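Given next, in structure tokens, is a single chain: the form predicted alone.
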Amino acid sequence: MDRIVVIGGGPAGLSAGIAAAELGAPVTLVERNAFLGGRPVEENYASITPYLEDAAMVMGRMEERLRAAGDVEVLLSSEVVHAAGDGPYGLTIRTPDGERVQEASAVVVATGFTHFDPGRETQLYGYYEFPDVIALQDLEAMLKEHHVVRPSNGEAPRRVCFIQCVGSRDRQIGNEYCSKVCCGVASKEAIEVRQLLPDSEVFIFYIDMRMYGYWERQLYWPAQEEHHVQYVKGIVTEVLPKDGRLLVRGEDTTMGRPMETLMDLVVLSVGMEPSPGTRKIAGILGLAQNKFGFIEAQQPPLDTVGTSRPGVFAAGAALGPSDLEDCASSGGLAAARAVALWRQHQTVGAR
């Protein structure tokens, strides 16, 4: 019997999971860890933007929700190997017990992103260099903890900054998108921050401020009014060690004059890129992609789910940064277009 196959098992994937299943549709949904919930869960998240609700537990009501769902199947530590037909296909899966066959009238790609990699970066922040240099993801697992320090001597912080657009907006590595995100993770965190240490100071250095929506009034406003988060308007050139701490060199673009200032922990809010796996299934099944890697909406701003393949479909950041937001709606979406062809084939089946 035909299936609905969902390939990742992140927000986008359990999103898309739900949706088709709760619309009667048979799901299997193959994820390549040993466990649901995606990046979040990966990266050890603290919480969730904007709302600050604790990500294991959000991602733990949507995997309850899918398994509750209906005819659905998880494979874990399993992957796509092998595509054949043209719709419906034949997809090779490899699990843990070997590989099987599986019909799929429809298809969902929900295979995520990854982190930038602050080594590649064009300025010299030196995050492996200097271990008080961190990113977004590690400050995420510290916060889960509770346990905010600086990593070369275990103790908390009194001045931390963020620097925003690592990774994103950088023609010069390629990156030239806006990863929409980082900004409010960045003021989430430091809210978090202070919250967690009340005596520290925190400043976020930034190009401009991009608050998409309700992030404006959710977590803009208050990071400064109830917070005291500090922002700053300018370009961070360089990091460098100075007294046992980190001096953050660059331009004051509202003063429009050199700034230098000691920190204690650095945070490089790193963007987005494709993950491996979606470059690898992406080549698997033959899907067109954007000169970033992402897969690429064929049909977009109407259609912004569909593929260069017919039958498939993509969803959350395996299309370009997303939210979460975007993830569960995008999978949705993706859910009920895989639902209608699959339905096509059930009535053309029973003829």
Second form
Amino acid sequence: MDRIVVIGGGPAGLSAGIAAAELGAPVTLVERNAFLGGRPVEENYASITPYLEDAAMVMGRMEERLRAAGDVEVLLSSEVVHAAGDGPYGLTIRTPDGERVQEASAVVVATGFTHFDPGRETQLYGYYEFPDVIALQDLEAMLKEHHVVRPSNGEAPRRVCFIQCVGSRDRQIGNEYCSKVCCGVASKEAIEVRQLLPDSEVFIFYIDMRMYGYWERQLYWPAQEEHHVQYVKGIVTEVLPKDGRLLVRGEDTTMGRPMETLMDLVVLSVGMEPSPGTRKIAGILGLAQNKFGFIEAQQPPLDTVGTSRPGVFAAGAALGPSDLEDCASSGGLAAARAVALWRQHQTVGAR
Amino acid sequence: MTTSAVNVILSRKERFEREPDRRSEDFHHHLFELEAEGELVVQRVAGEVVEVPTKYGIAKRIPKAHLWHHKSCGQCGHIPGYSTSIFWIMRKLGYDYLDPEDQTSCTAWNYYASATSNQAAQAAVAVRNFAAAYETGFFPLIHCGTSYGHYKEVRSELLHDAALRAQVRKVMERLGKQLVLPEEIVHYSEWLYAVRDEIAQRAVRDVCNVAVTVHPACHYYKLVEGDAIYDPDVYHGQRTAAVSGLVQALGADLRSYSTFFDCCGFGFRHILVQRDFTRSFSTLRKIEVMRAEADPDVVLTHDTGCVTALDKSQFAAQAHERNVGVPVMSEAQFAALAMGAHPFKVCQLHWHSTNYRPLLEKMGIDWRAAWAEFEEDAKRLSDGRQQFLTWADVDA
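Starting from the form predicted alone above, please write out the structure of the form predicted in complex with the partner chain.
Let us now look at the entire complex, which starts with that chain.
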């Protein structure tokens, strides 16, 4: 029997699976990891932006909703490896028990993003050279353990800074897009560091802060007014070792002068890139991708989930940088579109 | 105390594997396509070949032998032991080469320093030299970092600009030559990297106690950066592996310093119009930082401008009692010394300004005896018993 196959068990995939099942369609959700929850669980996010709720708990609630939603089959440690047909599709799924073919009346691709690897280009930030240069997701994992330290010596950092737009908005690297969430996530983490280490000083070096919608009120102003996070306009050019600490060198564009300041912990606000799974599934299903490798929606702005293949919809960060709210919304829309197709196939089959 | 998160962070940093980058075109396809269309001739890499990793994962093929040495103006003028060391190493390893007499300057000085000349003239000079190599059957090996970076830019221009190709072809026709581009543009330090293990096997001097800092040349890895060698085993693939990879293979004590990314100070325009800036930059930003942070016995680089700037600038700084005094040479000279080359007949260290003698002593080289041998040779030349030194003399 035809089912709706959702590929990816992160926020967008869970949202799509829940919506499709609640609308009455049978759902098979395929997840490459041995667990559901996507990046928030895989990377040990402490809390979700902007509400600061425990990430594992939020994703756990999503999983419970999915499993309670109806006819839902969850295949963990599994991957779609082949697709036959022009829609509906016969998807070959590799599971721990071997390969099987699943007939799908519609497919939702929710294969998500990967964090920009800060070693790929930004050698001047020294991510792979200095233990105390970390990325947003590294700090998230430490925040989850309520234990933020300098990896080099295990001591609590006194001065912490975030460097924004690492791997985003960078024509030199080729990522000519804003990753949307990093400003909010950095501000959220800055608040959490200040809460955990009240004696610390926390700085955010930025080109311009991009706080969409309510994030301005939820994160940006509280970070400054309640938690005394210091925002410095100007991009950092290099991070160097000095006297056992990290010398952050760059330009303070408000003051119009070069800047050098010592830090104990440098957090790179890395942007989003298509996940390996997104690139792979785009190839298997023959989906058009944009120049950055994300799956290309065919008729934006008002159809944000339709892809170049009939019956295949994309959701969440597989389409481009997205926050959790965007992922949940596009997951729901993709599910609605998929269910509509599934119903058409049921009707045709019944005749 | 470490936590699981800290352990994950540290383990994530243990190894870096660079993904292919969409910006970095693999020019080979385009090159052979144009050849098939009759637009140009490609001189192919032949014989024994070593594939080396470049920044974005495109394999680069380095031929081991039968190489045409495109020398450097700076080597010839300031550091003659530089090119002699490269030749000497090739001879010791048994690889044939050609030291051509009809090579011209690449004229990139015009391009970078003063913006004189023009695109077609610059490209024509490059192609003229490539064609000269092609006619001999030997594959070009570029000694100078500036020429190397410039030629890679020229290659890109020629591949993408049909009008430029037509202009250059016209010039070549007048010279009776073809529009030739080599399959790879290879820097001599890439060749040294490719044969680094062979060099290490032939080393006769223990350099494990020698502290080395490396200055990677800007024109080597900051221009057309996707074509420079990066090795995951050298600085986690975060810095070019040229020079450092050889130092590691020789077993020397490779030390880092914070201003590794900075220019040597040479630049181009200011070496001509603001020489004091070059001198102060070389000493304050490079040599003094190395002294303070790494205390090296020697600085190795792989471009003649860099050797010259870092070496000669210290001479003036000594008068001002700055914290300088680090010998500077190419990694070819250092490798040759490790392999037993004569410090004066081959490496010609007497052309260098900074005191290299403590380094030689640390390497177990009796520089007094070597100098006496060299003076003996020079005497034979001055009194007319011999016209010039030969390879037989340098190994005597």
